[in-house]
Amino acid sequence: MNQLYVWISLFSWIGVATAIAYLAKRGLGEGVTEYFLGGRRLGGFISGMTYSATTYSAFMLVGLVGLTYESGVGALGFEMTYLTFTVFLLAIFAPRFWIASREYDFVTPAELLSKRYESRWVGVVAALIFLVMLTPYAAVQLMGIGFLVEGLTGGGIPYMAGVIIMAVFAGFSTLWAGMRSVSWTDAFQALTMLTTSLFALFYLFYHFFGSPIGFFTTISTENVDLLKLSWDPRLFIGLALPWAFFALTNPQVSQRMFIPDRVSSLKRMIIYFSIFGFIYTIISTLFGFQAANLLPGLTNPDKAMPMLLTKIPTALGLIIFIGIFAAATSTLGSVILTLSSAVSRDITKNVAPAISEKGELLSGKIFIPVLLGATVIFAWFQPGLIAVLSSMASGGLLVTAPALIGAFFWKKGTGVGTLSSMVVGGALTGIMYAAGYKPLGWWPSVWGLGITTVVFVAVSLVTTRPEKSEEFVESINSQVKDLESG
């Protein structure tokens, strides 16, 4: 595809971006809370899409379409084993999430569970175990442009000079106006990424198969090692526990809980999102198998997409393109803005008790370039694949799922519970991980949480409770006992 048309289409969606974040930012207020959660006040619709756009990212188009690639159906239940854990944490746990941000006046997880088990240190060791792990998925979305444009230019635009546009547009938006800006460019970016892959996906439905049902036929007939579970119970559980989980553990998404306006809109925003969730995993593994009957013998499944968009007219090529892109611009600039927050309130104020909100603020904003520059770092060195290291990713943050957990339904978690859990299962995760270690053929996702539970159980049991512990348990129960009754 002609390069210029690329970058004439790339700055044409970045000026309309750009255009919707300004009329975001004219109505920001002052403060941390205004800042990075939109002043709490974002209806159901807007809430609904900037989850759904936070979640599906450069992953989804990229890669999953190329873990479907390369192992068929196997990777449909690995992302339908996302979507129905989400909706069923979002309807136990939001409203709890919701509850106790307005009653504690919480603007990050991290700080929730600082708050629950009563201790500073609780809070750091989160939002370091978040900024660890999070730093590789934040860079997968820059290797998800960087791998289209350089494949749908045929190396005309080369990988890094994708990653760079996306990082500076990603921090430009997210650094001036906040959540505001990534709430409201995540609408359009949802709708944008829904509506492109559509186009795409029925194009090559009737070109080259004649028909949906044509598709299914030729798939069924010339592909039918596609359609067979063929994965490794332990590789399916090892890849797809992260992600059961990722509605709780991931911070860009379960901070998404704090910002509807009233009960109503966090309803609507579960209930958009699980449309959308399920409509776009649908038509990212259809890519992936149009993808293996149209392009066999790729060597690196991730290029299953970009290539398969020189398969479709430019016109149709590049609005998907901006899709793609506009998925992973929103999670990108989720991810950084949550990492924001949680340097500015769970290192930063906890550090140093006595700054001003002025200060807190500030240092978050600082550290937005910061943490961009370590992603595309990150990305340069092009560590495996998307859909690998993403699951990766989410397996380190899986460390926190006991800790979140009891914040809510056990009385007995203690902070040191907490810490010992966090630091010890977060370390041994990260070790087997690094070395690529899996004992007994399990990931270590699956040993990480295993051992993080046994550690946050044992050592609460012998430690002392918080103070407040039992209050804030029965507390916000309680209140979600009448939001369900009322």
Contents of the next structure:
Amino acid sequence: MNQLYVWISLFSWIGVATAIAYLAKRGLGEGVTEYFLGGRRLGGFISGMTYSATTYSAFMLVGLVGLTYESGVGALGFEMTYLTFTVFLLAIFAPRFWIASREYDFVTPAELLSKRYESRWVGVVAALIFLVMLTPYAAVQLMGIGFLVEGLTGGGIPYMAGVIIMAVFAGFSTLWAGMRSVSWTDAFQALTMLTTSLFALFYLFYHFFGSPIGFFTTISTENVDLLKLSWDPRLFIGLALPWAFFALTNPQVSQRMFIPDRVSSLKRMIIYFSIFGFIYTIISTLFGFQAANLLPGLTNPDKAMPMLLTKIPTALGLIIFIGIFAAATSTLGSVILTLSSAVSRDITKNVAPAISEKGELLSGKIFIPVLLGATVIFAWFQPGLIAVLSSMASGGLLVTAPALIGAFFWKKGTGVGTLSSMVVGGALTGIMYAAGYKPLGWWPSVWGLGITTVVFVAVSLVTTRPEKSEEFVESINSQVKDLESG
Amino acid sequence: MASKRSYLLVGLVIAVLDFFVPFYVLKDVGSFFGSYFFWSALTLTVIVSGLLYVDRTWGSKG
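Since we've got the form predicted on its own here, give me the form predicted together with the partner chain too.
Time for the whole complex; same chain goes first.
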């Protein structure tokens, strides 16, 4: 594809997104809550779209397409497992997070842990875990775009050019107006992602297979092996388990449970996200089957989607390219903003409690370009297969799951129990991933969750319970009960 | 707390179905009506039930 077309479409889209970010900035107020949570004043549609665009990233149309191309229906199962558990967890935890954030003025998920377990070090350690685990995840977004522009232009636009343009745009739109600019551009990005991919999917159905039915018939006869489940069950559990808890353990999404302006908006956020997630997952996996039929024999499955784009008319290819760029940029921007809030609120504020609100906010803003620089360097080294790398990030974050669940449902959970579970579980999981060690064939995420849970429970039982733990759990649960009884 | 036990039970049932049916019942079915359909249908069922639960139980406040 002619690289000039790619440049023109990229900069046109960036222009529109910038105008939206500008409009969002006009309503920006002062202070940390305003910057990092949009003042908790977002409506249901914007909340649902930012939740969707943050969750679904370049992984879907690059990594998941590649995974389906390579291994078939297991890829759908892995992603649907994520969605199933997310809807389930949101129905239980979204009202709790939402109520707690208002009652206790939480800005970040690590702050929730810190205040619930009455230990500032819980907040610092949780924030550090988020930073260590999400930096590669953020870099994966850059890598997705790097691969895409390189594949699409036959190397005309180098990998690193794609990486740097995206990093600069994401940094700019994040810094400009925090959550307001991120969520507004996310809404635009989510709509771009869905409409462009649907359009291309149907084009491919009709152009190469005659019709959608023709496509299903062709795959069922020519690529029948991809429809049989060939995954090792232990691989499936190892990859799916961290994603099943993604809604709780990934701060860039759990923080979004804080932002809707009212309960009805929170409800609509879940509804819009569920519908979006289901459709987008089906689309992504069908692209994978299309690529497997049309482009057999690729050695790097992550290149299946970029190669598929070369089979369609230029205009359509550009539209899809923009959709993927939007998906990656929205996730990157949200992750960067969340990590910046963690630095500001959970590290700076806990280490220097006397700091002013302005100083706290400034520390977070300064961190945005620093973190982006780190992700660019990471992307430069191009580590591993995208799907495995994304799952590894969630695997590491899984060590916060027992403490987060315990925060609302287990009064006996303690600060020491939380700290030791995150430190011991985090260290062991990290070592196992780094060494590629899978005891008895089970993935590090499985061991990590088990070890973390055991340590959290055991240490909590022998240490002193936080003074106000009972008050916290009872207050939140009784408010949820009130809410549920109308 | 009764709701805590029911959450756990529902979560376990979903997990068991999500894993065992595709891996041990539909493993060799070479059709979109095998694991592909099952996982999609299970997810859709959870989504619809979850949304009905949220819509009916989260009252009319705000």
